[in-house]
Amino acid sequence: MQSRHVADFNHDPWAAGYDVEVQNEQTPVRAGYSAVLDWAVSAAQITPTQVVVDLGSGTGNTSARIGAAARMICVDISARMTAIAAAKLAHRPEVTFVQADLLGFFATQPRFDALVSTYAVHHLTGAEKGDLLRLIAAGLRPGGRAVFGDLMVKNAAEQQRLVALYQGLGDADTMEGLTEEFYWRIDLTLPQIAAAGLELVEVRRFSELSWGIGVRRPAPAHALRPGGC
């Protein structure tokens, strides 16, 4: 499986001045970023022991920020940036990279205990983020959490009213990335986690666009109750 629009949101084109673009935090799609960073890889809750995937790493801006693991997997479809990634990672002996699509990376069934993405899901459509969460649900290991810091609305009525706010400030991009590109609904969201059979654990808003989601896959009722076998 991959996801259908990969090769428009391959961000080679942009690496060598990535870093510096999302230092700018004045600009609507880049306001709380560092902080919707912070926050995923403290709400991910990453142990020493963990394996541990950061999809999307793109230059390992959330990876640089996740202290001792077991071991780190970025995934990201840019070769450009996952050289970027790897310079800054490179005293990890523990992270490995690997170049794919972020739906076409679970095709090798891999189990991890956590999960971290952040700005790079509103690249799948609607559907296409439902299948992502079956495929983490299926891929993380029961009381592992999965994490998300992305561009987000609440619902329609509110990504329409984005949309004519930032066309009456003059704000192209702002508007364009709003209606050609596919940031989460938050409305449509929680039922595909339900769907999943994730649990949610938190909904945070960082500014106008970036939100924070963290999800659970929960424990087998079993292994809760003392003595369980």
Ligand SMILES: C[S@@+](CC[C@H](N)C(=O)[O-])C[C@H]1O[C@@H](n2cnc3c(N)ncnc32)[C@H](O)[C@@H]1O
Contents of the next structure:
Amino acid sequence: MQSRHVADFNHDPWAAGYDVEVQNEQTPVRAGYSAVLDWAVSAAQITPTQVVVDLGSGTGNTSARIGAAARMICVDISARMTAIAAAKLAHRPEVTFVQADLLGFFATQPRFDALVSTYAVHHLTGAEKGDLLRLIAAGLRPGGRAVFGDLMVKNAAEQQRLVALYQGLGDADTMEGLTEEFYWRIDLTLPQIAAAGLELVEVRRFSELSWGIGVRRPAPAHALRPGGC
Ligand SMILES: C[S@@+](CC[C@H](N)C(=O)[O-])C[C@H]1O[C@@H](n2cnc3c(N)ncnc32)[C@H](O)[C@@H]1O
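Cool, the form predicted alone is there; where's the form predicted in complex with this ligand?
Whole complex next, starting from this chain.
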């Protein structure tokens, strides 16, 4: 399975300036960036024996925040973003890099214990986000967590309010992101999470546009009952 707009959102052209750009949290799309990455890594509850996926890993800013893991798999379509991540994580022998589509990757890695993804899944359409959640539910260890930090809006009314706000401010870049990319619609995502068989753990807002969503694959009932068979 491949996503529709992978060629448009391959970050090769922006790789060289990316790490400087994300530090400017005055920009609406970057406000909360660092806090979102910190939260996503902590909410995933990664332990040293786990296989962890960083989906849409870019220059490795999220992976670099992850502590000990048995294996960390950084997935991104951009060779240039990945080259920067590889230099940043060169001292971590447990890290491997896979150049793949956000949806296509799952055919190569059927099982993992935890997944984090920051500022990448808004490049998938709404329906593709549903596909992604199903792929994650199929591969995630029971009891394991998937955590997303990304650009999101509560619902259509909030999206319209924000478009009007940034139009009024003459901020064409932020308006373009809101209208031409696929920022998560939280009201549409929550039913997709349930339909995929995942449990919602947390929804948290970090700035006007940056939110976090944490989900868990339910553990089988007998695993929760001490002495159960
Ligand atoms: C905005 S960057 C985020 C990088 C990093 N996770 C962070 O938080 O800084 C989005 C990344 O997703 C990658 N990407 C976008 N669409 C993709 C797709 N369909 N398949 C694989 N990678 C994709 C881009 O190449 C880019 O590196």
